Amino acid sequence: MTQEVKTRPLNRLKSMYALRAEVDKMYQVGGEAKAKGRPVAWVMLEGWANPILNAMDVITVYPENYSSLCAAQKLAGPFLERAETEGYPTHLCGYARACVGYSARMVELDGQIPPEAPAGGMPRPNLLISSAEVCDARFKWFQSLGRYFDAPVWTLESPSPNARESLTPGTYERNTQFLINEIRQFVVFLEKLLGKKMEWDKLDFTSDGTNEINRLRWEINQLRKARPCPMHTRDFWSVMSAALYRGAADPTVIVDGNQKMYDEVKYRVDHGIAAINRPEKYRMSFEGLAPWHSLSFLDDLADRGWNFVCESAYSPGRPVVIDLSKVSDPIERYVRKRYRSLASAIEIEFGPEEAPKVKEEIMREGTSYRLRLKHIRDYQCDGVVLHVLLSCRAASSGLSLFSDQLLDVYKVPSLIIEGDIIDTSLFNPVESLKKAEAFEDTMDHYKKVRKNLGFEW
């Protein structure tokens, strides 16, 4: 009698593997470049510096991504412990703690990459590019690396107005001019540091490549609205690093990889192929940063028919095409290609009928539930997992309000899972799975509620 072989819960995209390999290649290229005397920058994910550094032939690596990689391979623990011995509290950002522990270990080895570092490790930086976006830990974290490396630190500022301020007349143009000035100063700094001039054609090439990558990523996400959903959140997280943390100047490989992914996802939509090898019982959204150390938890949920069809973090916005034929300044052209007003984003996302209501609500309340919950409606989610992080206030502080609004407006319930992005000791997969099993009754109940109220799903 032959034993039945059970299929894996997730139906992974084949095109994912090549893009995922580009992330490991980034660290390999960084190590090789350092050995040849080329400048290497440690960079925060902030959206503006990467194409500029690539155009200046600076090799870039990303500590946030590297901390995730260490966590995924269950190798972050020693670096977290080392950060604690260096005096950093355990409630500090997990990305920062792992990076600090890694840096302290590197100094201990006279600047050499720790032998236990996965994927070849991060080479010693010549330059540190930080950002003040999102949370207070970010720029202080890179300032603190001055304890370990004799490397200049540049904090690239960008405006972060609230929603109401963003719709105030004149704000968009003031922010645009602020960014132009900041990036101009950054380019001057790099030119002096590296002893070479910016090649503006290269900047156009790298930034256009970034825009094309984001366009493809957005179109892929639109395909995920299909039933059954053809692409799972795990595949999205596996490939987003190749798009956001690009180490090389030529974006062609990433563009081609995302085009192949679009073609594969489109094929699945056309042929009704799901991202999970089980019936799609529940369509889910993952809100917050990923538990990089325990992604297999999502496999356990897929085994129960949970298909994660969208997520709040790292998703690209709808592409905007602007006529820049009359803009001669390459830095202004660079900014205006990528920085769009909230007003135009709302008009594009919601259309002429709903956009005025969204704007009115923002000006009255300071925010808009329509804007905040739109992806739950668009992807017709049955439930939401809220990943509450001890070490990230920025990603967790608004989740309670999100949950309340979601249930009130769309009758979609939320499941709170406490954990962390890097520290595996803060996440209990057995307990979380038990909570998820019980949560299914809640989702079944609200499916009936939505049906009785005449919702589309």
Partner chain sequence: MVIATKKGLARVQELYQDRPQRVKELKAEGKKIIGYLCIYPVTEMMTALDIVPYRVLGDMRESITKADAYLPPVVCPFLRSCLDQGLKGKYDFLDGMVTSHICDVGSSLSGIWHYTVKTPFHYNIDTPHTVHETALNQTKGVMKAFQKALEDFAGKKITNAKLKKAIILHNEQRALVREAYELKKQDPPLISGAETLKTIKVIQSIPVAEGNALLRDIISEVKTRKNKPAKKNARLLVWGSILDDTPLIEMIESLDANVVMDDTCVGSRPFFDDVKITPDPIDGLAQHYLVDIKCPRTFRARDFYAAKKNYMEDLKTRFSYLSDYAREWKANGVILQSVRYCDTHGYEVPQVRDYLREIDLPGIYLEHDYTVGALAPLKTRVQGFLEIIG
Contents of the next structure:
Amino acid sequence: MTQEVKTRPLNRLKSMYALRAEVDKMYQVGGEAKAKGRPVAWVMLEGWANPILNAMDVITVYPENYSSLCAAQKLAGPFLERAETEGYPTHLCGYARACVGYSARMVELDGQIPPEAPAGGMPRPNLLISSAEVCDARFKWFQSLGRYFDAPVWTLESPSPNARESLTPGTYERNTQFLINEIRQFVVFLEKLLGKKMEWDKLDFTSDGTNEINRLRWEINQLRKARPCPMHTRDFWSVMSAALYRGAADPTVIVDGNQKMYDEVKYRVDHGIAAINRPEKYRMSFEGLAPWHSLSFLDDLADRGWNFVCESAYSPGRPVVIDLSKVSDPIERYVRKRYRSLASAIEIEFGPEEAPKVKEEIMREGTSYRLRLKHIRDYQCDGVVLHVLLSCRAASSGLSLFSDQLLDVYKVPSLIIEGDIIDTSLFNPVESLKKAEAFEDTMDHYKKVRKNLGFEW
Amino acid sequence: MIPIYFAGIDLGSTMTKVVIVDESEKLLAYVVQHTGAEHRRLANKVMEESLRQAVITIDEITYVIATGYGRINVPFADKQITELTCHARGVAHFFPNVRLAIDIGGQDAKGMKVKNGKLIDFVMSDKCAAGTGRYLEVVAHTLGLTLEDLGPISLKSTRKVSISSICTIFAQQEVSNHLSAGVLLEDVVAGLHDAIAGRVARMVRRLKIEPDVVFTGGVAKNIGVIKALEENLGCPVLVPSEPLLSGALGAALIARETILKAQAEGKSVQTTRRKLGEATFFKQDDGILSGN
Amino acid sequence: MGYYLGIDIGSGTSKGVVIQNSDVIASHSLRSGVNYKLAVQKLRQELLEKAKISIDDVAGTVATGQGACMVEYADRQVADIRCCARGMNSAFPEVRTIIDVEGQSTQVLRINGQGQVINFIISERCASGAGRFLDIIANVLQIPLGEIGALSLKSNNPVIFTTACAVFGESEAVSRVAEGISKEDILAGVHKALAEKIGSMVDRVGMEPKYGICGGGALNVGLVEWVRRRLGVELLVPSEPDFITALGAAIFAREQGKTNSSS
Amino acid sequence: MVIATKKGLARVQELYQDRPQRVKELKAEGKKIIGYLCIYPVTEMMTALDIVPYRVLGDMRESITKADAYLPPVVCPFLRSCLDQGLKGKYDFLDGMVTSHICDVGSSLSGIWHYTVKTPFHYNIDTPHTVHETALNQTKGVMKAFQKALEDFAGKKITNAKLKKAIILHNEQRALVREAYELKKQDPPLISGAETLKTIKVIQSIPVAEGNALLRDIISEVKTRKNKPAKKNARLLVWGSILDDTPLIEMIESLDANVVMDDTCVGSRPFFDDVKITPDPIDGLAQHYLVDIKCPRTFRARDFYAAKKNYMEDLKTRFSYLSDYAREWKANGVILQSVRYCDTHGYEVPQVRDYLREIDLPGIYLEHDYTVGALAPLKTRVQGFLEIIG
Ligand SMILES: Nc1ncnc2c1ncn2[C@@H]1O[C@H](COP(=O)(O)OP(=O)(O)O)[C@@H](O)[C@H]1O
Ligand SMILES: Nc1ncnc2c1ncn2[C@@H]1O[C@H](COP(=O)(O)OP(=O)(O)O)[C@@H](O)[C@H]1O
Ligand code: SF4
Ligand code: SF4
Ligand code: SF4
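Having displayed the form predicted on its own, please output the structure of the form predicted in complex with the partner chain.
Below, the chain from earlier opens the complete complex, with every other chain and molecule after it.
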């Protein structure tokens, strides 16, 4: 074994720490605001509801993020156990179970924050806003919270078409209208509940803030295509919630933090600085949700020269600039600013030449991960890690087909790692590391295959 | 008045237990023997032995209830009742205030919620040997220890290791790894006890833990697991002096109650013509659903 | 020219191989026992005696297997999947799909012509799909391990086990014997169930000819035959299938010796 | 046309053993057969086009070998089994496959099925998740789009008149099923739980009109038959996720219990509410499929606009029909069952249990992994439960 003094495998971004501190403040700020009588909503990280709630001066708190925070500090165990006591099967979403456990504890303590809760805890909700976006577990979970709180539960509808339907004429417009109507109904609900009117300028302000954060994050991610990649997935995850964080009435702080991060990443690109302190042997993508309890596993991989350059979850979409000056309805403006059709995404990503072919393929084959596959190509990944979660079907059920297609189209292999977002007991780091070593053989093999076939990487 | 007797037989995966009581709930005999390789054929032998102890004949027994894994294979039983109900009843006899009964046997682990001496809810472990008495048997064998050794050894432990393998077979290896790495035997054994107690605690937690918590089954003879269970549940755990007997005792007591109730109501109870014949076996094809 | 050692510390047995150039000079195995460290030392000593060389003749050692970290005298560790691939590749260069049946786990791998792993799957966490299940049954039936395979092939009526658990399989086998079911039928049932599990792993990894089987399980002619029936393809079996992983480790040691800085 | 020689329950048994038998005959005669997954696809539209709707189910008696490559072991084994059957060519006779957003994995499966099984016509209906008014409107739009796709496939239009006729025919089936369930109110029930499941499975595998005739036969047959189910101590209501074969019910009925009522989807769920005939038939259909079918996949609440939530009141709104079932069918216990890894039912279980506790009806939760072998250990649990309810 070599005796050189080893640096830490990861070269973390300075700007990340500042931004992460903002997230940690979130719970404290939420608690204080609650104490002053401002209503608190528990809500999903990604979703249509957040800017609207913020525009109505509601404090938003994210149980999803809170659960991962507990897991990262290895404090989720007792909450998970409590959820089991409450009768919830162990295969349900880890975020949900930790949250149910937390809620049960809160009720037991007469609404007080449990003393064992990290980061000051989540304040008791006045409102539970779930969404039908991303997965069904979310609204079933929030419905379950009705057992613990008398706060109203609202599920904000969102269409979930499969790829083929998305490309079917008429779908996009129908779904846009659906969203607009649904959000309008939601605002009526909020106005009635809070006894005040929505100030529409504020919505423009909060939603523009959101879009600006998204744009910056997208730009940062573009920089990660550089070789060596300047920013590691761990840094991306560390601030993921800050980036999506719309809880602050003033999003400018977050915009600012992201701008600083952009500058730092740009500096690294210009100076050839990598995100890992080892030669970048393998460029990787992480598919699925993060193993919050065992993030240091990625450091062990970094030590072997694995640089995680992109990830599938929480990836910001390409910002679109469309002229909405003629749209007078603020809700419609809000929806159209963000809701993009699959067709246009394909057109932008693939260009006029390739796009029709891709669309035709989706219609013919049914499912297609073409956009995600292209991501792997754009970032020149050598391999992807598929994180198959015992407790999340939304993120796990499509992974096998994705890896099949990835190998088929771009000759990039995948490594399946079984684990979980919250539950430590489901992950075996020693075994996983052994598999990772063997997988290097596989990546080396496909590097040659790609070369022989004339791929650029 | 002619004295009447009742028997309970618990045909477990590892141990066969028989209890005979009389009308006043007095324990006249109890016998525990290995179910062994002879398995189901043994029921009648254990029964004979307990009759000898009680100094009565089979014809003097009014009612026999069979319970346990092999309950369907007791030809001389009048009725079969699950070990869940029988354990609950037996445990309540020892500890009238029991609210949660935990039984860890050779084949499975069970949690039973009890109210006023009656079973009201329960949980049972799955089809995996981890978290059962077998787990300890197998690993004790690897370590060259007897089951009786395990408890006392583990009490010496000051720094138990954590055993991460779920699988019994993997645990065997993990144990060897630890020993090779210089971990003390007592710390390894304590780790095993913690692993099994943790698994069972996790399972019974679904029933909400309320005192009195009573622990029975063969594994309750192991002081190390008792301690580990107390730690994992965060409350004291009571153990009857003969933890193996609760199922058979419960069966005998239920037999007694069945008859006394029927007599009080003036009803007759159908009983089997008793012959201490050998157990008959179920055909393989109905084995799938008639097994456990 | 130097000698290279490959040491494979498995769950049941520890195996060692000495090579010089491409020739296997000696192979040796012993029970891992409870104390690995002891077994590891003894293994090298006896292996070197068998090869009639001394420690100083050893130019490099690679350790692999579940207990690889116990081999303090190794220059480095290589994952057993890779060693298995490399070892099989040297035994049968034409093999592309490998089934490796060990005590605790079974792995199926696809490899390329250089012996690199290009896809693999490992049975994890539960021993129900591995060799130990067979050992346990052999033990309760009191039949030597070497004979169970042949016996299992004599049955036309494999029993169906109601449990998948290797540990509970023991008690189930006991009751089946008590029911009067023949040992052949019981053995056939266990072998068939295992072959079924292995078969579905192969389905998942994808099939590519030619096929090889190794690990201690490949010493079992019955198992090899049951797997062959399940897959419907010919299986190549190396002469010392249980030493394949150790052989691969030795090959890594040799390559490492050459480049000396590849890691 | 092949004339079925067997009638009533004998015919049910015959088709139960060879489910596609009848549709294969019809296919040979030139009829189109469309498979549908779960109970959300609008089968009335298929019937209106003279297409035979055929329920796609799994096979819990067969081990999953091919689907492993596309769906990991940590998802609903029922859906894995469906895909496995598809990949093994068991659904090759289908001309089309219609799915809907029943759950996350159901949606994924839709795409995977299209990609791998390649049934010629494929459609996924994106059914909304709540019963908000906007969701109801969206459902109408989604259904219209489905109607158009189906029309394009068939090369014919569905007129309002035809659709109404189909709805009437399907409602007739619903009424007949309810009539059959009425016979289960007697003690002992005239039809066993296992027979009920087989019957439902069979009528979802043949044209609706034929199913109606079969149901009529069965109803008159069981009223007079001798070998009816025995009288048992327990009368059970079975709630839960998909249960598309009989082993679990048979196991329960081999003990001292009859399954007299169910709230499952190869059971009463699709049949207990009629589709209202509305001027635009879509209105009635949307109301039925989104709002009236009581599957936990849809988010319901007592009053969306209430400022304070009352959990018990909410439970009553959502589950009072279970108390009605128990009262009318005189059930004295409830078996809550779900296949493992079903999120939709998994979250619902504690809430249903809360409700049952409130109305003082004992219940037990059983999770199974959709294999016959795994049901064996459940027997002790069921028996223990029967001992509890006495
Ligand atoms: N003296 C003992 N000390 C520790 N453990 C014991 C002792 N005797 C039995 N056991 C454990 O008890 C188990 C058998 O328990 P028992 O309740 O009889 O199970 P079953 O009812 O399935 O036969 C054995 O697997 C063994 O692990
Ligand atoms: N002579 C033999 N005949 C049949 N099977 C054998 C024989 N020797 C070993 N085996 C099988 O090989 C398995 C051990 O394989 P091995 O590769 O040595 O595993 P490990 O490396 O985990 O010890 C045993 O579980 C047994 O089933
Ligand atoms: S996507 Fe998965 S992890 Fe996220 S909320 Fe849904 S079930 Fe939980
Ligand atoms: S994990 Fe081990 S103990 Fe559990 S079922 Fe599998 S082989 Fe048996
Ligand atoms: S049982 Fe649950 S997971 Fe399976 S298809 Fe039905 S709703 Fe989906």
